[in-house]
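In C-alpha cells, one chain follows: the form predicted alone.
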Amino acid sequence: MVLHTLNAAPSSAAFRDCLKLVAPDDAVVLLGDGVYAALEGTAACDELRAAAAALFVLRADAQLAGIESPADGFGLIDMDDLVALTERFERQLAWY
C-alpha cells in the first residue's frame, strides 16, 4: 500500500511513471498541476480510474485551478485529510 502524491500535469512523464506503479491497494492524491487529471472526460481521468486505486484531489489546489468539483470517483480532501492519509500509508511516493 502506497500513497502517491501527484503534483505533475497529465501530459508529463511523471504522470505516466506514476500510472505504471499505482496498484489497487494504493491511494493517489492529486495536487498542484495534477488536479487537472480529475477533469471528467479526459484521458488522464479515465487512466486513473482504471488503476482502481483510491483517488483524491486536494480541495485548495482544485479551487485555485478553477475546478469546482472533480470527476466521479475522486474525493475532495483538505490538508487535515492529507495528513491522515500520510499516517495511514507507511510508504509514500511523490511525483512532480
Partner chain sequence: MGEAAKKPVLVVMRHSPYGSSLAKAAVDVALAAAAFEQAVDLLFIGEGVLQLLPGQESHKLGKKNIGRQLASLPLYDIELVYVDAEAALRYQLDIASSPVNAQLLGPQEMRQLMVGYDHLLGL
Second form
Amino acid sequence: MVLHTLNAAPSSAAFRDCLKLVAPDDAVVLLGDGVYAALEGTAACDELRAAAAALFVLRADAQLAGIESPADGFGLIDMDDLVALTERFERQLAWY
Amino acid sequence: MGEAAKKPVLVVMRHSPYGSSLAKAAVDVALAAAAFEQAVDLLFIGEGVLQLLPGQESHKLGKKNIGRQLASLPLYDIELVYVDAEAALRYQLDIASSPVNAQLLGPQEMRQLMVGYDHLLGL
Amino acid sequence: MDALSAEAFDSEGFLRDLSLWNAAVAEQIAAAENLALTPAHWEVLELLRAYYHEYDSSPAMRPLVKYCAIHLGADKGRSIYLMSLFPGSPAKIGSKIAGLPKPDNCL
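Okay, that is the form predicted alone; can I get the form predicted in complex with the partner chain now?
Zooming out: every chain and molecule, the one shown earlier first.
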C-alpha cells in the first residue's frame, strides 16, 4: 500500500511514471497540476480509474484550477484529510 | 509490519542524469545510505533509465559523472539494480552495456517489487 | 620544489586545485597530518587515485575496503589495516593526501 501524491500534469513524464507504479490497493492524491486528471472524460482520468486505486483530489487546488466537481470516483479532500492519509499509509511516493 | 521481512529502502530513480540535479541527489542518497550499511536497492523508471547510458562525458560541464558513480555500486554491495523495461525499450537502452548489473521489470513486476520495502524514496 | 602555501588548501586541508597535486604535495599534506609516507601508504594512495578516476568520486570507507581487497588482496582489504596506515578516518585522510576531493559520505 503506497500513497502517491501526484503533482504533475497528465502529459508529463512524472504522471506517466506514476501510473506505471500505482497498484490496486494504493491511493493517489492529485494536487497542483495533477488535478487536471480529475476532468471527466479525459484519458488521464480513465487511466487512473483503471488502476483501481483509491483516488482523491485536493479541494483547494481543484477549485483553483476551475474544477468544481471532480470526475466520478475521485474524492475531494482537504489538507487535514491528506495528513490523515499520510498517517494511514506507511509508504509514500511524491511525483512532481 | 509486513508478512515477510522487508528490506529497508528502495530509491526510485526517475530523472535524466543531467537535466536537473535530482539524479545526482538520488545517487548521493543511495551511496550515503549504503556507506552506512543501510540496505538499499535502486529502481530506474522512465527517464531515470538514461542514467544507465554508457559513455557519459560530464567533465566538460564540470559535473560528476553519474554513469561512473553508478559503476561503483557493487563496492557498496549493491550488486543489482532494477530497470523499467518499457522505458529501456523506448530509449533503446541495452542493459548489457549498463555500468551496473541491471534487471528489466515490467509494470506488474515493478509494483510487486515495491511491496518488499519499508520505505520508498522517489527522486 | 617549494611547498604550497596555506591558501592552496581549504579549511580542512583538502587541496583546492586538484591539478596541483604531485608526490611532494602528498608528502606535505601527510606531514600536516603527522604521517610519514611509506610504500604501504603509497600503495593505497595510488589505489585511491585509481578509484577516483574509475568512479568519479572519492570512496567512503566501505567501498575503499572492498576496492583494496580486490586490488591488494584480502589481507589489505580490511579496515583495521587501513586504520593502521591512516589513523582516524582512512577514506577521508587518504583522499586528502591523494589529492582528491573530500568523500561525500564521511563523518
